[in-house]
Amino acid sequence: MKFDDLGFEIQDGVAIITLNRPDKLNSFNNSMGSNLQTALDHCMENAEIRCVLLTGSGRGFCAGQDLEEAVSGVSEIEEHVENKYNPLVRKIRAIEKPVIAAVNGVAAGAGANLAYCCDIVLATESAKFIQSFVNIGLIPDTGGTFFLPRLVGIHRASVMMMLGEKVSAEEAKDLGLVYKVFPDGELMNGALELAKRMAQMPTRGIGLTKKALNYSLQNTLNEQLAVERDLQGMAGLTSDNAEGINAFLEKRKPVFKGE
């Protein structure tokens, strides 16, 4: 798959997607938004892909919406949200494979919230996370008002969204928004190492875990217990479950196939 504004390659079961508008800090225009949706669809459908790694080129991860396009009358703001950002969030959450965000620089507005809806977030030391919507009189979108309060609590989310202050990578880690912080220049090596390790893990079980977590965001306890029962039944029928049990009994390392 080849795109002008998006890098896409597969290494050892890992789909590496690189937002590629470095002169615009990888801010979204309609083309890049559409191409990212296409790439995510391919990740969902391709059995060879067992982990997705999302990052940016240059010195930024994603600066959110390309404001030059936004003010040019290309489409109404509701259409941008409904047709560009909402599908990205839904696809990332629907992919029953781990999605890792490797935040290599500034992640602002929709770019920050795109990272937060991924399963695991990594960052370089110089990365900054900014809820920049307030600076142009807008509200957070791209799932920000859904995920951020659940990650940091409603009070802290209110501060971040209403003040629009920069959050450093280390601060984001302390808040639980980032799993690991890497020295500048070492992020992609660390991110690829983790992604390739996850691509050798029981993908179906991970996917069902992700599905359970999605349900947990809205279920009652009893509803969630029923979800766990049903999904555990599905996980128990996978070949990876059988392989994991056999490997344990035979005292060897399991070889998972993601099935």
Ligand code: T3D
Given for the second form:
Amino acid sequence: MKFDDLGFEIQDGVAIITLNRPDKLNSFNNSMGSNLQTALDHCMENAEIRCVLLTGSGRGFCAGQDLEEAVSGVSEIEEHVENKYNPLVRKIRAIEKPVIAAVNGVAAGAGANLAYCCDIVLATESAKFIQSFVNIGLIPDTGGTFFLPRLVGIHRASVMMMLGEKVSAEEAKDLGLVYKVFPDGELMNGALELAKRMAQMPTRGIGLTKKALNYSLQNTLNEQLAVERDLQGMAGLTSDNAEGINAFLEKRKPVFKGE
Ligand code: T3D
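Now that we've seen the form predicted on its own, could you pull up the form predicted together with the named molecule?
In what comes next, the whole complex appears, and the chain from above leads the way.
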């Protein structure tokens, strides 16, 4: 899979996707947006891939919409959000494999919200997160108004979205938006180590866990207990479940196949 504006490679079960428009801080033009959708579809379908790592090239992660290609007007902008950004969020949440964002620099607008909808967010020390939509008179999209209040609470989300101030990587970690912060220059090694470890884990079980978490965002307790019952039934049929139990009883390390 080859694109001009998107790196795609597979290493030890990890698909590494690199947003690659460094001169524009990897902001989304139409081509990069549509190529990212194609790459995510491939990650969904290819059983060899057991973890996805999303990062950016150069000094930015992603500066959101390419403002030179920005659209305006009700129908155009709605169409743009529906066909360009919404599918990215839906695909990342639907991939039944872990998706890790390695935020290597500034993440602004749709770029920040793209990171927040991933399963795990890692960041380099100098990264900044900005809900920059307000600075150009827009509202947060790319799932931001769904994930951010759930992650940090409605008041903090309001501050971030209404003021559009920069949030540092350490502050984002304190807020629960980032799992780990790495010293500059060490992010990719750390991110790859984690991604490769996760690619050896019980992928099917992790995928079903992600499905349960997706449901939990909208379900009542009773509905969620039913989801856990059903998905646990499916997890209990996986060969990785049998392998995990056998390895425990035989006092050896399990070898998971992701099935
Ligand atoms: O239209 C729709 O579909 C609606 C959907 C909207 C989704 C959105 O994401 S809206 C939000 C769009 N993004 C922004 O408003 C962020 C704009 N960028 C910035 O505010 C700043 O660039 C940053 C705070 C992110 C970083 O600042 P700094 O000082 O580190 O870098 P810089 O000098 O501003 O940018 C470096 C270059 O990248 C520069 O190009 P140049 O002058 O060297 O040729 C700059 O123009 C370019 N760049 C940065 N962000 C964008 C961009 N070019 C196009 N679009 C961008 N978003």
